[in-house]
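Read the single chain below, which is given as structure tokens and is the form predicted on its own.
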Amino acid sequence: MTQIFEILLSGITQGAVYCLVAVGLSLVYGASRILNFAHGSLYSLGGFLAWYLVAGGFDLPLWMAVLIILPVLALTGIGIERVIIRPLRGSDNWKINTIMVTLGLAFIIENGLQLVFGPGTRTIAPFVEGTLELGGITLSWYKVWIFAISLMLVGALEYFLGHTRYGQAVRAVSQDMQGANQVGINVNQVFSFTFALSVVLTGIAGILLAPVFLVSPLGGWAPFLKAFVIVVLGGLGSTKGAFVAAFILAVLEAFVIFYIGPSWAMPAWLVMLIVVLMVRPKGLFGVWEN
């Protein structure tokens, strides 16, 4: 029994990392029904620079680190909608247009990585160090921080979505766009807010993730693939399903993998989305229109 629930709240901690990736795709698609193709490399990016600034050179400590480079993935966020994706959105398509380019940007992000820092992979170490006895449980400080953490920062979203003036802004251009513009929201303003959260957000999982996972150039894709399944799993657009969805993936993720193997957990999660979709074709909160 005690084994069962050390399984359990891997899992759990596993999918607050998860949910934090998975809800910056699911906000990005909510307001502007844009699938962001880079959301993986973004976060192989956010890893890289935590690693320049903390073990590459610099020696910074990693909240000083981590307030650097904050601005730096929000900048980032705003200017690939300003340069790349507005400029597509008045075309013929343009929702195709826009995964397309997004999947070429993604390998332009991967192999400037590969350039700048090399095609190696990087770590930083843990900013705690330890493991904590809970019930004849065992469970590393690191994941408990990151659990925390990352918790706390998709509640914080969560409270900013319902409950300030902008984040209601947020919510009524992902219902009705035109109707939003018409009632005064200034929805370019919003794309370019919510394109800057996305980058933070799935950032920050790169950098609490680099001690855990290890960086590497190409490693975008495995996080970008679960995140697409959490999100498909909880609803095209909407952040609760992501959130329900990641928890329970990675719970589902950790039994399969010390039960049956780590090769066996991505199948195991195809095959849960397949069951979900039968059954609730536009997932568990699914708002997906078209």
Given for the second form:
Amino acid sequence: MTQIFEILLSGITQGAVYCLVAVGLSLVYGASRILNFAHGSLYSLGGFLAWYLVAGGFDLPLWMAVLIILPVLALTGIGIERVIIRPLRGSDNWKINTIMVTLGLAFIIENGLQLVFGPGTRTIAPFVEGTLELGGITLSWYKVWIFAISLMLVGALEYFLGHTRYGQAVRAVSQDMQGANQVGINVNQVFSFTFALSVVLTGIAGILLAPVFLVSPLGGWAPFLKAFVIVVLGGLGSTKGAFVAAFILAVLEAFVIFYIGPSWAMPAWLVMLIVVLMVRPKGLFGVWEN
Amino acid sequence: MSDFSKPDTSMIASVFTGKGLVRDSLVFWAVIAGLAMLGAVLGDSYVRHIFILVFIWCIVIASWDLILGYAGIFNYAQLVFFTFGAYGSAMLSIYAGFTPLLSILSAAAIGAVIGVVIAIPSLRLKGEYVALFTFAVHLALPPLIQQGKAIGMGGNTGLLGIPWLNLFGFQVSSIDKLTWYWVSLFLGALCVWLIYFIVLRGRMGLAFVAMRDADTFAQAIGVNEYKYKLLAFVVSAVFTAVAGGIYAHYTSVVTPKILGTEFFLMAMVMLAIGGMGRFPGAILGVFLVVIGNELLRSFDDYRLLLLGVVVVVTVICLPRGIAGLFERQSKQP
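Could you switch over to the form predicted in complex with its partner chain, since the one displayed so far is the form predicted on its own?
Below is the entire complex, every chain and molecule, led by the chain shown above.
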């Protein structure tokens, strides 16, 4: 019984981080209908920047590094949106073209990281040590912290989208781009903003997970793929769907890893994805776009 | 929508009845004959090797162009078909003792089955959900191949010792580049010709373009969407699997690396540079990218970075690829 609880708990803590990566992907899709294939490499970018500031070149404390990195990531997001995505918007097959352009970007970022930092893996020392004992279940404090921070960030995002004026503008754009434009919402600004936010979120996930999973230049594809399955399962563009799906899949993963083996996690996710898509072709919370 | 007010019927009829088909085919096969002679002149076996890869890639990219560019289905599982073709053909010839030509043909059948298997869930989905689903299949396949070690798929190191191609009792070794050059040129040209001249100029191609450009309208005039989208998957998968089979017997090794990001990016670059849905665009893209990639070999550290830059720049500056460039010029009298 305690074993099942332990698996469940480890799944839930993992789910919170997956959620952080997936929500960003979903947010950008929701607002601008862009599927950002460079999301995973931006995750690695966050991890590498943190490693560089904390252990690589400077000896900054982690909080200071994060304070420096956040604006950098936000500016990166705005820059990507301005330079390579905005020129494509509205051209005749922009859906395929944006997928291609972000894939190209993913290769630029990951190979750039490899050139600058070398191909090896890096790690950052966790900011808390020790384990937590709870009725026979052991959990590392670091995982508890990751869980708390991720949940807090996702909660803040939900609050922002639901209860602030700018968040409502974002939701308006995601529901009806033209209508939002007509009532005076600066659609382009919303696109830039959501892109920046998504880069920041995935970058934070990269920093948080660096002590657990290590960072490597090509290591962004695994979290990207996971975020990707989560977003499809939850329904494209639905942040709530991504939230629910992240936890479902993370718990599934924890059980599959324990009972069958780690290499079966991804096939299990795929089976889950196929089953859900056969029953609900638009994902758990998705809405067809007309 | 303005197109409906002035229907260009002569144009549609000409493609449908195959007007100009014989002339265009003659031009196509003349170019192929030229390439065949070029192969004999090119002395270097390295250059021939590059061209053999180009011809195999042409089949993959032409099939991808068929489903993505003409039928407008966001299928990103093209290399899955290729992998199944390669592994299927390799395993049949290693374990079941099929002669390589027979196993390549069987790979076509395997491709058809896989095409149906991937098409059925995909057809329930719309737009980019298809892209997401098919790409997820692509990414989930390498771990499955590693698990397939139990049934003789060789795991991470891949399948080794795939028999050489046997042409009417004549063994064609991988070292015999000239024969391989002609074999792959002929098979590649045949597949490309079948795709662009027979399938896409026939009723099927017309249905694809109609569904891509005006979904609802196509259904209203009686295009069976389900049937033709299924056909798009199957036809595309069959040709790609054949390419996979040829590749397996040429290199005599298949590893899960063919599902790696580098191959996928290369395929994307070929389509992006060439331009989708505009014959010879994608094919030209294959020639440019494979040859360009080889020229960049000396900058190996920067090669993938440069490829990424090329994709971004091409997509932004030439959203219709090289083929789009020609179109713009030819419209100006």
